[in-house]
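Take a look at this single chain, the form predicted alone, given in structure tokens.
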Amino acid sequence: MKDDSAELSFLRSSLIPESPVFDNSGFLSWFDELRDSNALHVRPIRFDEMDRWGFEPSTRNLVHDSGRFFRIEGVRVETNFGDDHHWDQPIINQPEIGILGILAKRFGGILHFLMQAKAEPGNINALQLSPTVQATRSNYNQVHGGRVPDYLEYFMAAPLERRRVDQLQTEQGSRFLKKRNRNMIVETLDEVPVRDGFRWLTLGEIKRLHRLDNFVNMDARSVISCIPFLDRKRGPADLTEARGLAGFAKDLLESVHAEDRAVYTMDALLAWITEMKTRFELRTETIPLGELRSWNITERAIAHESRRFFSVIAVDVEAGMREVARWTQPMLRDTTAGHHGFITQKHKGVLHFLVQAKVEPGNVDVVDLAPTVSLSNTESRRANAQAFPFLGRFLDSRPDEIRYSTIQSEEGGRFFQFLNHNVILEVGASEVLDVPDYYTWMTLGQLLEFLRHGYLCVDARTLLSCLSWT
């Protein structure tokens, strides 16, 4: 076997649905036992019951008395994107950059990834598959008074040549103010002690777990999405395991390496993105939470008077598997699921993804590249689906068009039981779609290249992380 590039090493691991080294046949039972033995108790409380959290007297911003972690502030938004051009809303301001890291190591010549069963207060099922490390700067500086996260040292001092992925990626622009995290995959040559709650998995095993509802957490999906499968010098034909692929899996892999048959060149797509960033305007002014228009602050919630949007609540948490055993905190809550979906279609015989340029109030640079549909509160929009491009196409899709469909949670450390329906459709090559000019077609290889440079929103990254060749 000749040595693989980093990209082909990732691809090889993604094509192996069962580790040849570790017996993971009982993985789901192990996971369930951990969930049962490490119960997470979360209960909503009044804001005045929180410990070390409270409203600033002058602004009514919700803050921690250390001045660290995050704060809930208000923003006043003006934009020429979409139908709503002016609004106020609460937003999470957490300027520090955290680490989302997965440790990788070769066993039997195959890359394996050290994944964690981690409990978060907002998870609908408490425990989800998580990166080796997910920690804010406040966490790993022990502002909370707890212990340092396991395996953090592998990422803090990783040599450049061992960093297989090291990228800054954005969080939800609709909920966070210009928030980014460092997404890392570090390959180690060291012997690694496997602590309780951790297991080595191939990428293929992780991809299969993506098919389960609410199982792979958002932070893990973000890191997995950053994996570079694009090797311009050598392609999938160099891997024996890739030669037997058929159907949508084969089309996906060909779309990674088919830039010569793309509808648009990378230069043309960069020009389109530049045009979107100059056409659309975004002015986000930070204002005191107490000055928000149409939002009410009660003893238990910060909520819009229409009750159509998310709210802010307070929770008390008891956890057996965390650096801190008990704490209180504010969280964002939404009672209805959102919808994130890509439409795919073959052009020039190559599978392409329909991508939109989307403006959100917390975006770092006006627009991010988002899925074809990227909406929260789908139920409130269903009656007026025609106002949202392509939403009706998803709501009326046929079973034979669906290539992927699961319910996935938002990040459970800040969002209380936020759910989104994630769907990938393939429509027939002859179907004519009315595509607005702030949408465009990209191959999977082009999407992965833009992702590497931080252009894709987390909704798009979640969907790409779920793509599988097996």
The other form holds:
There are 2 protein chains.
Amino acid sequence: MKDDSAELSFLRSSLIPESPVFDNSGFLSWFDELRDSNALHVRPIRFDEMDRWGFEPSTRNLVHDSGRFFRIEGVRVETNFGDDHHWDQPIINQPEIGILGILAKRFGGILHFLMQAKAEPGNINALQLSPTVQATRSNYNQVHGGRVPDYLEYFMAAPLERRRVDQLQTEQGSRFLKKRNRNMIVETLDEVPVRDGFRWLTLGEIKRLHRLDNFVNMDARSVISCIPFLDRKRGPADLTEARGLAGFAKDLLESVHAEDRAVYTMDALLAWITEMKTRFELRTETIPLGELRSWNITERAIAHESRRFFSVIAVDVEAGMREVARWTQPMLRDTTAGHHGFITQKHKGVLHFLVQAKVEPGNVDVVDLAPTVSLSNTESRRANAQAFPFLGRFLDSRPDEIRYSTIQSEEGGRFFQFLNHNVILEVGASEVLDVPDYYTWMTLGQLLEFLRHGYLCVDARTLLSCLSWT
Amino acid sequence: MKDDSAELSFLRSSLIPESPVFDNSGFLSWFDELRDSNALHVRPIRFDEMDRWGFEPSTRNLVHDSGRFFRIEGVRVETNFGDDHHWDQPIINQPEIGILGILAKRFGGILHFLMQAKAEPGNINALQLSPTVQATRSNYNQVHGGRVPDYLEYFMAAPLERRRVDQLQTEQGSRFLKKRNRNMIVETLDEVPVRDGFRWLTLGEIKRLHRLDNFVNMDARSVISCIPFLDRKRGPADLTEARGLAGFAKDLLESVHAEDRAVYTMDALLAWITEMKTRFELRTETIPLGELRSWNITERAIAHESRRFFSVIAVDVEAGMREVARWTQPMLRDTTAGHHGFITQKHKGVLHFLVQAKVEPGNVDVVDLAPTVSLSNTESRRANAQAFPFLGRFLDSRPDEIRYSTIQSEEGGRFFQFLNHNVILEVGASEVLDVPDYYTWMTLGQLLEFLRHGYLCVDARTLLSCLSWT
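Output block for the form predicted in complex with another copy of the chain, input the form predicted alone:
Full complex below, order starting with the chain above.
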């Protein structure tokens, strides 16, 4: 078999729902067994029960006494975006670039990905399918000693042409202050030992697992979203596997390569983004946690007076297999689920995504490209859905319009059982939507092009990672 | 004639060295006449002679008493890039997005650009060829009253599909703190009155003027650099005008469309950029001007002890035609010229540019893509050229390697007679260059693709704007 181009090799792997090389038929049972033996015991505690974590006396910021890890600080936000123009909130400050890496290798000519069953304290279901490596800068610089994460060496020394993906991508701008990670996929030619808790999967197999609630973790979704399916020279027609596609899967794949039939050119979309970045203003001032207006710090939580937002708590974690057997840490908690959804619709016969220009306080560059709806705590907003563009359209959707729907959770190292509905709708081509001017239509190919340059927020990326053609 | 696509219409215009519609044969005489009648009278003065500008008592920052315009503050810089890892310097803080706009219109099917002969206090030669509009946010919001710049209305209300270019692009990260402007080209279908001091030129005519020293101003060069020549569907072969090209012009044009023969794929280049942004660290802390180490504030200048860097001065300006007839302002001054140069070389038969990942204190995102050499004050560095990669290669270049060489000046509204040599070299394909790992090779098409997303520093952009195929 002639070697696929990088893009085609990804596409082919995504079209293969069962690896012909590895027998993954028992995958879910294997995962369940690991869950039983590796679950973390997590217990909310008082802030003053935390070990080496505490409130800095002058600011009441929540910090580790080594200065390592992350800090929870306050921000005072001013913006002309949305309805709330001034607010205070806690935010995670972790000014270092971590690595989220998936190791890839061809077996039988087909790209497979080395995925990990990993426990995190905030995980629903204890274990979730995770990238090969999640490493902080202190991990990979080894400045503090400690155990080097498994497989990290494949990422640190990878030559450029083996790094199929190596992009800086943002985390949640609503929760993190300008945080970015390196999202990497390295294709290795070496022999790779498979350690306990790791399995090789095709992209098609991973995409199937995306249909399960709370199964594929946020970091894995983020890395997978960066996969470049665009191939300017050879289209999917070159792949026998793609020929039988029909319906939404076929429309999706066409939307990757249909720039010539897009509603807007890339230059027009860039002009729109420029206008949004010019129109919307954002001032985010770091302030001491102790000075937040409308937030109360109690023994066990930092919470908003209205109880309508997330809170900060402390947890005690007991582990079986982790680097450190027991630790305490702060986490962010939200008691009700949010909603992340893309509306798609055919224009000129090509499937387009309805994309929002959205301002979040921790955004790296004011505006990110976000899903059609991207809201936390939707329960409290249901009664007032008309105040949030398109939320009502999701709440009123018919079953035959729903192309994808699961519950996915946020990263379990920082977020305690944070849930979001992830939904992709296709509305009929004849339906007339009332689209505000901070929304626009893009093909999937255009979205992927903006994604590789870092324009998309993590909510948009993880929704795109769930798209599949099998 | 069938309408050209946006990209082809730009390319066609760039290949037309004399407008068949407007008689521009007397253009240079017209420009000289304007110069005589419109020159500004500029005179260095003491800081305490400035009107409404002065040193803020607490910080000694240089500010306007309205809080408008810009401020000159200090920054304390820490980085692991280059040889100097710690320094203080003055910097211009102007946290607003201005508009640099060129109005375009087809005459006889050919795109023409409305260019302005504009005086700025820092200009060498008094008048330089400038965009149709250079507007600050206060200009276009009209919050302070004052005269609206001519033609601004064509830019403020332009529909997306008429904005051929609308991109956020950076200014000098060595002099400005995270400053960006909107670079716009709007193609209008309306009748356009041509006011005094304005002329319609083809892109080919403008490119010819780029060969003159200090003629096309920096803002015009920046906007012109953003022109998208890439057309994925139709190549230059569709243009009869392009068929006769030979030599460097032909190689350049091929390098726009040769992604499949590039040394690196776009994904590999993105991986390299990600590594550079991860490896290089930059901490820029704003400090009061009065606290700068190694800088002295005297009656007439803020200057470095070594005299080897730029200084800040005050000037009195008397104008004929400006909105305000007389004013004073601070400016940045450098007494010796800098050097901006790209080395180009054929790899796999395709012309590539040698691009540097460069850290400057005011960069928006740590690292910008810069020319092979981008240095101020090269006179003082000549004796020690081997300390600066590739500077010696430029100093020792042979005449037959020089594809472009002019002296261009920085923006005359902030910079007082700042000059830079702008040089493009082509070295033989067999020459082996010792390329440090913070350099890489890109085709012109790849550079243009990164440019549209804001990766290139203004020095790299203005060098690219000078490239021409006529």
